Amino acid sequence: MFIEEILQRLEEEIPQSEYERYIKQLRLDEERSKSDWIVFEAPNIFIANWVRAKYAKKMAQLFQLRTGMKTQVEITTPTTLPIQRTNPQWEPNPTPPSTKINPTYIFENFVVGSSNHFAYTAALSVAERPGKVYNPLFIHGGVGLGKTHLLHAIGNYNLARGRIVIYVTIEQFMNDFTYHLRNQSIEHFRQKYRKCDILLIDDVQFLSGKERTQEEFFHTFNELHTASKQIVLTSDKHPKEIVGLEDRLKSRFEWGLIADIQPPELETKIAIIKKKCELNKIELEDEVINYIATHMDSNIREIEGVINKLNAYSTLVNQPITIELAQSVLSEQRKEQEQSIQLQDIVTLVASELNIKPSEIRSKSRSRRTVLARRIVIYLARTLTPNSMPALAQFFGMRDHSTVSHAMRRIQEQIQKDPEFKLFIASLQHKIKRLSSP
């Protein structure tokens, strides 16, 4: 059959330790495959995940080129059915629920070290007696450094002592107002937001711009604040640093206390491994630990995922988490990471963070502000993404690949003298991460 022959030439063309623990275990099935559909099913989720993002678009090729038809593959499990064929059309939630605080986010499971241990101790201090110091609290810092894990904390040791606490993102915030205005019931969000003992807000950037949300939450602030109820508010940049917040809620944030979490040494990073490895009972060897702290970039929450990953991989497989497993796991999320990087996407986000239009980074403007931004965008571009030097002259409209040479060559010069730009060039690459994650 010719199904045997695909497989065959596909176990020719990939690492036979692949071919023998996923595509072996795969089942064609027979009843719903058709010419241009073939489906096979793998014998758990973790297996099919892994065929259809790695050799899916491999096995639909080799089937092509044996039968001459454009064919799809599909990967299933025993409990999922094949994707259809046409979308169909979600109705949003116009009022999505708060989030709830994560019961496994304690200040107990919190692995404190230099970079964080300032923001950890304001925290504390703030769960154990609310509204009476550092308030509000804002902890700013990069993606993925634990200001979440902190505001959760908080919750959780008040929440235990029987307090009213609401957490919820600065998005679903925008989101309740908008729905309650539009409904008028306006007076409902207000006791809700104004009748609690703690308020956490997660993300309070993205108020930038949003100026009528900025008048309401304006308001309620002071309302809390007047009433000595405790406001926690995270950022990923200071207050001072936050375009389009209006002058007057600035000022609040800096009422209070404001501690920044910078990226953790590496001491901190594996200790943190560790940490994780024990909450979820992983076994990991110190060589595979070491190996995870120095490929992987500060982000904790990209690293517990791989952790994960690891932890279901060798369990499914049964085998034992080696470093080659690890190495071929990291090797596989930088190249999903970078393929789902759209190019216009870091325009967008360089664009917004130096207070430019996006369209004048394609220009052909010299202005000094235009071509640090352009410059920026090239070297994260080079960087995040497979776009090659062409491929980013033609995009910008250049004459040749040397100006894309020359732009990454003054941008990394920049990076190696100024710590500050080092840092900036660090938080795009944390936030260009985060925007390419499902």
Given for the second form:
Amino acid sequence: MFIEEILQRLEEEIPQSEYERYIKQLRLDEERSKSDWIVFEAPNIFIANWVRAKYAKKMAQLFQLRTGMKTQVEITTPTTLPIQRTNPQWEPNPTPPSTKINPTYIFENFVVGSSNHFAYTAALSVAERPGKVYNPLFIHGGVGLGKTHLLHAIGNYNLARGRIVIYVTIEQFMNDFTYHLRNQSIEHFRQKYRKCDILLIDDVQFLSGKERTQEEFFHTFNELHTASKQIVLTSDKHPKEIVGLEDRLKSRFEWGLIADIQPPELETKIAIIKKKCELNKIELEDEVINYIATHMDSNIREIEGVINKLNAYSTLVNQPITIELAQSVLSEQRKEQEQSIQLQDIVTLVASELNIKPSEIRSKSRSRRTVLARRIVIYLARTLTPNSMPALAQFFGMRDHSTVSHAMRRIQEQIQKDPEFKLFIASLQHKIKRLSSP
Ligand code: ADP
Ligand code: MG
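Can I have the other form now, the form predicted in complex with ligand ADP, not the form predicted on its own?
Up next: the whole complex, starting with the chain shown before.
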């Protein structure tokens, strides 16, 4: 194959340091690779996650450019089990590899503390007695706090017992639905989802405003529920707080049990870091672990990213991981994060939170909601990206930057007097940071 050629092109397009640290560590899995399905093995799950999140899509595009064939790139680790097809008759459609259940997300690898004890116990009960205890189970909480991990843990537990498990993000459900609508194979779609024993749906907050998908999902839900098949849902918000979600779905989501996950306390954070190091055979001194736990926020995915970087770096230069190295990786990570936040991503996020079209934010519309959305985008961009006021004015087609500074002031005032608004802005900042993290 022409793997060398593709990797060389990738090397030209990404920072040299990233190429050295991550891409160079990949090994082509020739046995499993096919012309339109390229499998690489990474030495550990951190590197695998990193490459998957940052470069898999790019690599797939490069392959596609070379061969003209739609290609998927899969990054595995030595512990990854063979790909699970939840339904053997199911022919692949655009269901990306991320629909697969991650075999390392099991209950045994989940560190329990008071912040997640309730959700953990609920998930375990549901895994042990699907359809019998709480139906549905609805898990909600902030980003990177382990919702997907618990969802997969329920999946793994039941796959091991021969049950038919389907795991999809709500976006994949939606894509699948539109795919079958277009191909006039909707019956196939319905059968697939209604034949499973356990349906695991991730990130249902994205149902917001998607009316047709909500309608279809409503019927799927009812059929499964009536047949006592277990449904588990996750979201970054409580059902009541999902704007643009039909009331009948909100009320169904509350039928069973709602469990939230809170950010981990320091102790749990430390225990999670230790667990991850143990699983990936990475050695970290207590001092370094404490440093990471106290200097990073509670997003475990981000913490993993940093450990990943530290490990890759120390392997590369063959030096132990010191606290100085941790400091420099942490500050580098912050810088990279700031640079990689795209204005358009902020626009898209704010539009979805306020339930308006992204194009409206950059239009000349003066409706109250649009004006507010625009101001919020400006505020977020100023606080999270290196964009200057004139650059923002240009982005919005404003005459000069006085409108930008006015917007900044208005949002600052509102943050000061309205605690709920302050929380809302903080949650947006959190989500944007997540967009740019691995
Ligand atoms: P969410 O879906 O809530 O955004 P994830 O489930 O994807 O978060 O978790 C992010 C990462 O953090 C995963 O790799 C997961 O294994 C890890 N993680 C989160 N909480 C825990 C925990 N309590 N114990 C072990 N790992 C955890
Ligand atoms: Mg998740």
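Everything numeric here is computed off the predicted structure, so don't read it as measured data. Each form is matched to the other, and the largest set of C-alpha atoms that superpose within 1.5 Å is called the rigid core. Residue numbers count along the first chain shown, from 1.
Remark: with the core as the superposition reference, the CA shift of T348 between the two forms reaches 2 Å or more. If you fit the rigid core between the two forms, you'll see the Cα of D176 move by less than 2 angstroms.
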